[in-house]
Amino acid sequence: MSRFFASLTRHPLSLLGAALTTASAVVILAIFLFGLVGFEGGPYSGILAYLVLPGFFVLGLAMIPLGLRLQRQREAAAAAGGAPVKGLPVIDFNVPRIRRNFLTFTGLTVANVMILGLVGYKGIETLDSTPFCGQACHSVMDPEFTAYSRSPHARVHCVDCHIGPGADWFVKSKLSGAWQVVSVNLNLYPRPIPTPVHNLRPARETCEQCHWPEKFVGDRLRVRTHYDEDEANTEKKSVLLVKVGGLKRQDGVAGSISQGIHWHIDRNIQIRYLSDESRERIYEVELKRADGSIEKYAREKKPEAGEKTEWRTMDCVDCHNRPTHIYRLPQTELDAAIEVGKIDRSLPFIKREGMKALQVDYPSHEAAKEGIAEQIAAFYAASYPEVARSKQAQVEAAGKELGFIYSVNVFPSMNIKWGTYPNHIGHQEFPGCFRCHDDELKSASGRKIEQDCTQCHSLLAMEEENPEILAQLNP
C-alpha cells in the first residue's frame, strides 16, 4: 500500500489528481457532517458540496490512473535508453518568474472553479424552471402548460410535484427526460399523451409537502351554479355540504381515524385496488385496518383475457388525478363564463348556442376562434336581428370568449378533445367516486362498497332557481 501511495507522487498528473480528489472528498464530507449536526450554510454550501465538488472529485479520480500510466511509460522509455528516470520538476518560489506563474495559475484555477460552479448551478436551475418544462418542447407540452397556467397550482413550480425533494428522484427525472428529448426530436411521442403517469413519485412525498389528510377538518359548503339551455338562460343552483374529513376517536382502536372523504388515505388504514392501466375500471379493493385485519371486495366482472392490470396503494391522485393539468368540459366552462359576466346572460339562448359552437370539430385554434365567432354572430343575425344590432359588442365578446374556452381545453394537434382526460373528483362528469362506490364490489361476508351519497355530502338544494338555504345563509 505504501508503494502504491508513493507511486501517486511520481508524476505531476497523478499527484494533482490525488490532491484534487482528496480535497474534494474532505470538503464534501465536512459539509455533510455539519449538516447532520444542524449547521445550515445556505444554498451555496449545497451547490458547492453536491454540484461543483463531485465534478472535481471524479476529475481527480480520472487523472490518477492516467498519471500512473504516463509515469510507467516514462520509466520504460528511460530504461530502454539507459537514461535516468526524470523526477518531478523543482519549483523554487525564490525565483520571481515561478512565483508569478504559480499565482497566475492559482488565480485562474479559482476563477474557473467559480465559473463552473455558477454555470452548473444556473444549468440545474434552468432545467428545473417552469418555462423549460412547459415551453421548451412546445408542441408536446403546450396543452399541459396551458392547463397548468389556469390551475390552482399555477404558482407552484413543476418540479415541486413531478420531482420533489431529494437527489434520487432528481436523477430519475433527468434520465426519463433524456428519452423524452429523443422522442420529441424524432417525433415518437403519442398523441394524446397517455395518462395516468405510472412512474410518478408517490403523492405522500410531494402533495403532502403542503396538503395532508388531517389538515381537512369538518364540512365545507359548496354552491354550484348552472344555466339552462332555454331562452332566458335560467340560473339554477345546487348547494352541498361536503364532508371533507376530520379526526374521530373510536373506542377500542389505538389512535384516531379520519371520517369523511379523506378517510380513504388516513394513515391508520391502507387501501389497495386492482384496476386496468387507466385506473378507471376497478376490479378488486383491499382494506387493511389499524388492527391489522384485512377485508377484500371484488366484483363479479373480472378483467378480460389479456387485459393489463395493476395493484396500487391508494393515495391523493387516485381522486385528485387532475390537480393541476385540468381540462374542463364545455358546460362547466360556459357556466363559469356566464356567472362571472364574460358572456352576457341576457343574450337569448346563449348557453344552448354556445354549447353547439364549442362541440364542433376544428383543425386548429385559429379556425375554432374564427368559426365559433361566425356561428354565434350568424345565429343572432338570423334569429334575433334586433339583439344582433343593439348588443353587437356583447355578441362579439361572447364569440371571442367561446373561442378562448375552446383553445384552452381542446388541442387538435395533440388529439385532445372534450373529455379526453377524465377528472375523478366527484361523479357528475365522469364516474369518479362510482369507480368503487357502485354497489358491485362485495366482500365474502356480503358487505359492499355502497353508492351512498350521504357518506360524502349532504344535498341541501338541487338545481333550484332560488334555494331557500342560500336565503337563510345570506338574509
Ligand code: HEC
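These numbers come from a predicted model, not from an experiment. Positions refer to the first chain, counted from 1. Throughout, rigid core stands for the largest set of C-alpha atoms superposing within 1.5 Å between the two forms. What changes on going to the form predicted together with the named molecule:
- When two forms of a protein are overlaid on their rigid core, residues whose CA moves 2 Å or more are considered shifted, and residue 67 is one of them between these two forms.
- Comparing the forms between these two forms on their rigid core, the Cα displacement of residue 105 reaches 2 Å or more.
- Annotation: Cα of residue 421 displaced by less than 2 Å between these two forms, core superposition.
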Second form
Amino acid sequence: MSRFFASLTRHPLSLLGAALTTASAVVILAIFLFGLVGFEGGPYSGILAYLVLPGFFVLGLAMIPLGLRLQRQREAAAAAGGAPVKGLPVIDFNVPRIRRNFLTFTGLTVANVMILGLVGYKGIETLDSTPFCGQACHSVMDPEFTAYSRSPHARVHCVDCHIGPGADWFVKSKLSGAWQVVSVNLNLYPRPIPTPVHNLRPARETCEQCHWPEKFVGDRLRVRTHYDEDEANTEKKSVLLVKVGGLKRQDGVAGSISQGIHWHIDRNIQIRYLSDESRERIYEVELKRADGSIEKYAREKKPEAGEKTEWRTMDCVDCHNRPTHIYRLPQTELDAAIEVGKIDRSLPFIKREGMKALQVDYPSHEAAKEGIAEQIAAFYAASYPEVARSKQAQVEAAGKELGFIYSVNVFPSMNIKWGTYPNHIGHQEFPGCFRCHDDELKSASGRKIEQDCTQCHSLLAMEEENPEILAQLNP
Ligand code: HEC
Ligand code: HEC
Ligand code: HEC
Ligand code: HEC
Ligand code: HEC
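Can I get the form predicted together with the named molecule as well, since the one above is the form predicted alone?
Expanding to the full complex; the earlier chain stays at the top.
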C-alpha cells in the first residue's frame, strides 16, 4: 500500500495534490459531521465546506495525474541521458501487489465520488440556505433579514418565496446571484435595494405551495389597538370584521366564483393593471370575468410624458407585498410595544415622546440607541422629575425598547428610513387598496372600483375607548 502511494506521489506536484485533496476532504467531512451532531458554524462554514474547499479538493485530484505525467517526462529525459529505461507498468492481476493497488485505487475513487456527491448536494443546500441569502452579504441584506426574522414567515426559507420549486428558476436565480456577488464586492449595488422586485416568480408558483385560494373562507375579526398622544396615552380600539373571502359556491361547478377580498385571485378571473414602475400610481385596470367578458377601468389622470409604465397581472404580492419584510411605522411599533407592556403605558406622554424620539435622523444604530435613550430620559428629568425618580427603570426600559424599534426598521447604511418600503395591505398608512379603490377608476359602462367602507370590512367600532362590541364578544 505504501509503495502504491509512493509511486503516486513521486513528483512534488502529485505529493502536493494528494496533500491538498486529503486535507480538504478531512475538513469537509469534519464540518459535515459537526453539522450532523448539531454544531452550526454560522453562515460561513457551509460556504467554506461546500463551496470553497471542494475547489481545492478537485484541484488536488487534478494535480496527481499531472505530477505523474511530469514524473514520466522526467524519467524519459533521464533515460535519454543513459539511465536505465523504465517501461510502462504491467498490470498483472496475478501479482498480489497489483491487485492491492488496483483495489486501493478503486476504493479511493469511490470515496472521492461520494465526497463530491455529498459536496454537490450540500453545496446546493448552502446556496439555498437562509444564512447564505440573508447573512453572508451582511450589510446589504441586513434590513430584509431583520424584518424577515420578526415576521410570520421567519421559519420559511428565503428560496421558498424567491425561487420556488423546479430547476429553471434555480438556474435563473443563481445567474442573477452571481451578478449580485460581483456588485456587492465592487460596491455597485443600489441603496436602498429597489422595490418592487420586477422579476419575482409569480406568486401562484411560490405562495400557493403553502397557501391556496380555496382555503380562504369567511370573515376574520381584527381588533386594532392604538394609543393617543395625550398625557394618559388613552387606549382606543378599532374592531373590524374583514371580509377575507373565499369560494361563493363550493360545489366545484365550472364558473364558481369567490367573494370578498380573495376574489381578486380566483382562478376564473384575471385582473391586469397599468402602473408606474413603483406600482404606486395605477392608471388603468382590466378585469376579465369568468364568462370571458372584459371590463376596462381608467382614470382621468394619464401617465406623465416620459413616465415608464408597465402592465402586470395581479397576484398575491400586489396586496401582500410585505408578507415577511415587514417594516413598520413608528405609530404601529409604539402601539404594539405599549399594548404588550414593553413600554409602560403609565409613563405620561410616552406615546407622543416616543414618536418624537423615533423620528430623529441618526447616522447608525448605535448612535440611535444612545440618542433615543438620552432624549427620553431628558424629557422625564425636565418635565416629570417625580416620574423620572420613581419610575427610573420603566423610563430606561422605554428608551431601550425605542432604540430597538429604530434599529429594526431604519437602516442608515442602506438609506432605509421610515416608510421607504410601502405596505399595500389596508389603506391607513399607505395608499394600499386605495391605489385602485378610490372611486376614480371608472369603466365605460359606469362601473367604478368602489371605496364603499363596507365592501372590505364591517367597522364594528372605530377608535373607541372600551368598544361595546368587545364587551359583548367577551362578557
Ligand atoms: C414569505 C415569502 C418571502 C420570504 C420567506 C422571503 N422573501 Fe424576500 N421578498 C418577498 C416579497 C413578496 C418581496 C417584495 C416583492 C415586491 O414588492 O415586489 C420580497 C423582496 C425582497 C427583496 C427586495 C427588497 C424589498 O424589501 O422589496 C430582497 C432583497 C429580499 N426580498 C431578500 C430576501 C431574503 C434575504 C430572504 C431570506 C432571509 C427573503 N427575502 C425571504 C417574499 C419573501
Ligand atoms: C413554505 C411555506 C410558505 C410559503 C412559501 C409562504 N407562506 Fe405565508 N405563511 C406560512 C405559514 C406557516 C404561516 C402561518 C404563520 C403563523 O400562523 O404565525 C403563513 C402566514 C401567512 C400570512 C398571515 C400572516 C399573519 O399576519 O398572520 C400571510 C398574509 C401570508 N402567509 C402570505 C404569504 C405570501 C404572500 C406568500 C408568497 C410571497 C407566502 N405567504 C408564502 C407559510 C408559507
Ligand atoms: C386584493 C388584495 C389581496 C390579494 C390579491 C391576496 N390577499 Fe391575502 N389577504 C388580503 C387581506 C386584506 C387580508 C386580511 C388581512 C388582515 O386583516 O390581517 C388577507 C389575508 C390573507 C391571509 C391570512 C388569512 C387568515 O385566515 O388570517 C393569508 C394566508 C393570505 N391572505 C394569503 C394570500 C395568498 C397566498 C394570496 C395569493 C394567492 C393572497 N393572499 C392574495 C388581501 C389580499
Ligand atoms: C389593481 C387594482 C386593485 C387593487 C390594488 C385592489 N383591488 Fe379590490 N377590486 C378591484 C377590481 C377591478 C374589483 C371589481 C370592481 C367591480 O366590481 O367592478 C375589485 C373588487 C373588490 C372587492 C369586491 C369583491 C366581490 O366580492 O365582488 C373587494 C372586497 C375588494 N376589491 C377588496 C380589496 C382590498 C381589501 C384591497 C387591498 C388589500 C384591494 N381590493 C385592492 C381591483 C383592485
Ligand atoms: C378596498 C377595501 C377597503 C375599503 C373600501 C375600505 N377599507 Fe378600511 N381597511 C381595509 C383593509 C384591508 C384594512 C386592514 C385590516 C387590518 O388591519 O387587518 C383596513 C383597515 C381599516 C381600519 C383599521 C386601521 C387600524 O389599523 O386601526 C379602519 C379604521 C378602516 N379601515 C376604515 C375604513 C373606512 C372609514 C373606509 C371607508 C372610507 C374604509 N376603511 C374602506 C380595506 C378597505
